[in-house]
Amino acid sequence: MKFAVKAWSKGRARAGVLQFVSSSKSSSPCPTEIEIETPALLLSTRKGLPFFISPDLLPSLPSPDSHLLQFSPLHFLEGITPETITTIGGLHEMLGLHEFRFAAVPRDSIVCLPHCEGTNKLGASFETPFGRILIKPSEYMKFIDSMKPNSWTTLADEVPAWVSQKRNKTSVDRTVRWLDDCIALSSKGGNIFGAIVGGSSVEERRRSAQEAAKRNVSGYWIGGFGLGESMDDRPPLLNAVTDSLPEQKPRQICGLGLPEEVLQGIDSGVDLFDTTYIYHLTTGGFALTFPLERFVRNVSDPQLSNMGSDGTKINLNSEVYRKDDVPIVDGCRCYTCQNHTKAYINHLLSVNEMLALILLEIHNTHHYLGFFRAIREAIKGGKFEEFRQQFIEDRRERDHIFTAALSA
């Protein structure tokens, strides 16, 4: 794996380009390498598959850019073994998806939560659907080794915002161990992300980034965010761990998802983006429909948000969409709204019908990547500060507006 800073933008704010070297000894005519744009998008998945997606649609997304996914390892601890893994030849063997890279991430937000109560100095423990589990840093690499991802996280003590700072340092100290027992133990080696840790304290979050950046790492990756604290208490902390690492090395962050909580990440020099944001939206029945190109003002009537409409994102659940027969979003190159209307989705999801939920995920992760490529165009031209401070204030308007057409 290659990374290389391209552009800066007035601060901590970087477009580079990421570069992968596939391994795999496939005889399948598959590119060798890829290269992804950042700052990006990790597709999340659900045992290295989007949650609703097929594999036969995946290539209707957007390429490069939705050829990075995120998966965790603690996905597979019912079902096939490491073992099995193994001897197919790992994830890309197994799930035939050769053109596509994965990176493994212990925690995924939506099925395997930290549980930092549980977590004692042998390992990281999680709420996963198997129950509460205690993951040890060997029990940990055996899956890595098996599954041969073209990156990994190593484990992490996420602790939430309002812990002690006495649990704060705790959990950067078990992270470093836990660091240090991981590079150890693998056996592949191979494109490793040094995890970073520290609560809401700023001491702990810069020691935890300084020891991460003495390690021998292809990266670092961001933990502990999304669990508690609140948007204004998080630039001192990502600045602490950012102005300690490197600059020629990708940073990833996990529980950042909303469009200003990337906006934030990006501004602080977070290059890559796990999040569960498209999953929650899509099972939701929400798509998304903020403009792309440019962030004008163009706000919609307020009459407009009686129809399930906030300017940002559509509730196609809402009756307003029975008889809307124009795409979700007008001009948009997805599968979605190249093949589909408003009131076909609304009919699928009325009746409960999985093609609603495979369609939406089509159109959001269409959009949100699109999001991510205006943002890039934004620091290569210098104006990412001006693009961000737009966006969130178009987003303030849409809001004020929704707000006064519900008490109208």
Contents of the next structure:
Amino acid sequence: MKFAVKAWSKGRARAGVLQFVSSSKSSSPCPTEIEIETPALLLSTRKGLPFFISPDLLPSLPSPDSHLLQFSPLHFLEGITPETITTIGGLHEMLGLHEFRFAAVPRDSIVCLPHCEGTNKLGASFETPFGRILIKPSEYMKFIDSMKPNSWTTLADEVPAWVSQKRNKTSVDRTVRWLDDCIALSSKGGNIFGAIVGGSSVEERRRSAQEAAKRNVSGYWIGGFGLGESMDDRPPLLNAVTDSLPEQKPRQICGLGLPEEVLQGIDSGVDLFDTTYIYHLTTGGFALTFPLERFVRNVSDPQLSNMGSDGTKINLNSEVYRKDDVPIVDGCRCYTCQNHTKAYINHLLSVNEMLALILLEIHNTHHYLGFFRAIREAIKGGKFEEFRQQFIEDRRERDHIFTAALSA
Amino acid sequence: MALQFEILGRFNRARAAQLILPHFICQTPLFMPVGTKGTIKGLTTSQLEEIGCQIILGNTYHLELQPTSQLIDELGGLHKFMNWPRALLTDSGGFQMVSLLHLADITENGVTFQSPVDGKPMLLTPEESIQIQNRIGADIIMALDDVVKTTITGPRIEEAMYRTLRWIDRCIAAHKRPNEQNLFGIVQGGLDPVLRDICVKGLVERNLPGYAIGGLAGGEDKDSFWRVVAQCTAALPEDKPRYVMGVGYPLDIVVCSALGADMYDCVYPTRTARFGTALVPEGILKLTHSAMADDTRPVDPTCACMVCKRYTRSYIHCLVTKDAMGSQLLSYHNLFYMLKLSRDLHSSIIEGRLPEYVCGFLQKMFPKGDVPEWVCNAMEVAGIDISSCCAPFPSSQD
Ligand SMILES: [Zn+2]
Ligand SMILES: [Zn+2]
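The form predicted together with the partner chain is what I need now, so please give it after the form predicted on its own.
And the full complex, kicking off with our chain again.
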């Protein structure tokens, strides 16, 4: 894996290229290089596949933007052993997705969550579908070795924003120690992303990042966000981290999902984000609708609905879409919008049909990848700050019109 | 009549045909996946085209509840609503009511039932069933029949048969789109050959575009089942499609096709997939079984579907019954399996090698040669020699 920053947009926001050289020694049928422009999205998965998009439908998403998948090794604690995964030949082989690149992160932010109280000096604790479990670095590395992901994140002791300074300090100490343990235990190498924690303490964040920066890793994974801190608390914490890291290595983050949060992360120089937000939108029946073109002031006709729709998304469960005979976003090139209407998806949701989730995950992923493309263009044009301001203003305006329309 | 039925090849009673419907030219024998509520659970329409699905069955009862036939009509019909360019068939709604609602009651007027929305008594008449189906707009629509369980005996069977015949005239009279939609009549009469015969004759006199054999797959013994099918297919006109409703299992489809039936529908392949079971040449494979955890073979090594080409049993084992993707992938494989079975039957009939195909099928399913007696009996009537795959002393168990 190679990474190069290609452009900065005034402040810390940067656009780069993540290059995956042919996938290891394996006799994979698609050893082609993949170049992914950053800031980029890592598609969150359940057991290596998107939640509802089956592998034959994946090519309908924009390529190569959609070719980074994130998975949690914890999903495989039951049902299959690392030995069997090794026999199969690793994750790419097991999933039949040779043209995709996989990034391992212990937690998935959906069903596998860090459990701060359970974590001790031996290992990190998680709430999982198989109950509460403790994972030691050696156990974690067994999974990594069998799966052979393209990149993997070291084990972290993530703590919520409200823990004591002492607990926070311990979490950094442990995370740094596990970073060394994981590096020492990794036989196959691979691209290691060193975990960085530090909760809501700027000093601890800086210390964690500085320690990670001293290690021989390919990139950094910033954990411990989205765990109770407010949006306003974040910029100094994020900046303390990114300012301590070398420029020419990629930075991945977990816990920032909303468009505004993504913009916040990018503003601090983060390169890689996950799509847990898309999962929550999709399972809630929401579709992203905000305009993707830069500086397009499309604030006309918000759909009337009081079911959680706002200026960025609509809730297709709402009765107002029952007879809505057009696609979610006019002109959207995704499979869903090319083939189906809001009325049909509204029907599928109301009768609890799985196809609704498939169609929504496709559209939302497509749309969010488009959002990232627009962000990259803005950075390359040196106009990220304008883009961000515009997005936030547009949204405020749409929200305003929306509320006005609702109360009319 | 809005269909053409062209027989392309025969083997004794079996036939392979081209069924030209308003939206698609289908090849028979034909398996029709069930898309109850305007979708086949977990599959996109492009995936269905990809695996060779030619026609989908929609359930009138469910569609009328939601989103309603009125809305479907307003939005341009079911084809457009679900964006399915190929053929569709809808049932009458009667069977669904009788089987799903305990409080359904059948009178001369129609099927009375308690509304699942507000509990009020409602009535589905033959006229109404046809009107609803006219609004939905499927290529094939089904007459409302008086459904009784095959396991029931006595005068109720006779009453239902005669009522079904009286209702067919009301259905024909109510049908407003005969040039775009094909109304199929349903043969009733339980397991009584005399009643079945009267019903077939009565329906054939009406010269309908196609005929269904109803009232089966309801728990009757297999020997009675195939005999009814054999009797009906022998008596129904050669030049019209014959549809055995609610069938079925791969073995049933092979037997019925050998006996001259053309069309089938069943929720089994997708339903069983959701419970983690795959259809394979040997019968079924339970992916939930713990032995699957380290089985690195494909679900079916002989299958060419996307799932079998990509995944091991161990990975599918990991997904089934826990993740949506598990049932999506197994549904995909199971439907692929059923559609491949239809295509294989079609081509083996045309190429004059149906007996070889049937023997190969039975050998895989019954490697010890213990082919059930009912299958042996049916094959004798079908004129297909399966002695090569039967053990010297066929067991008599079902
Ligand atoms: Zn779309
Ligand atoms: Zn298969």
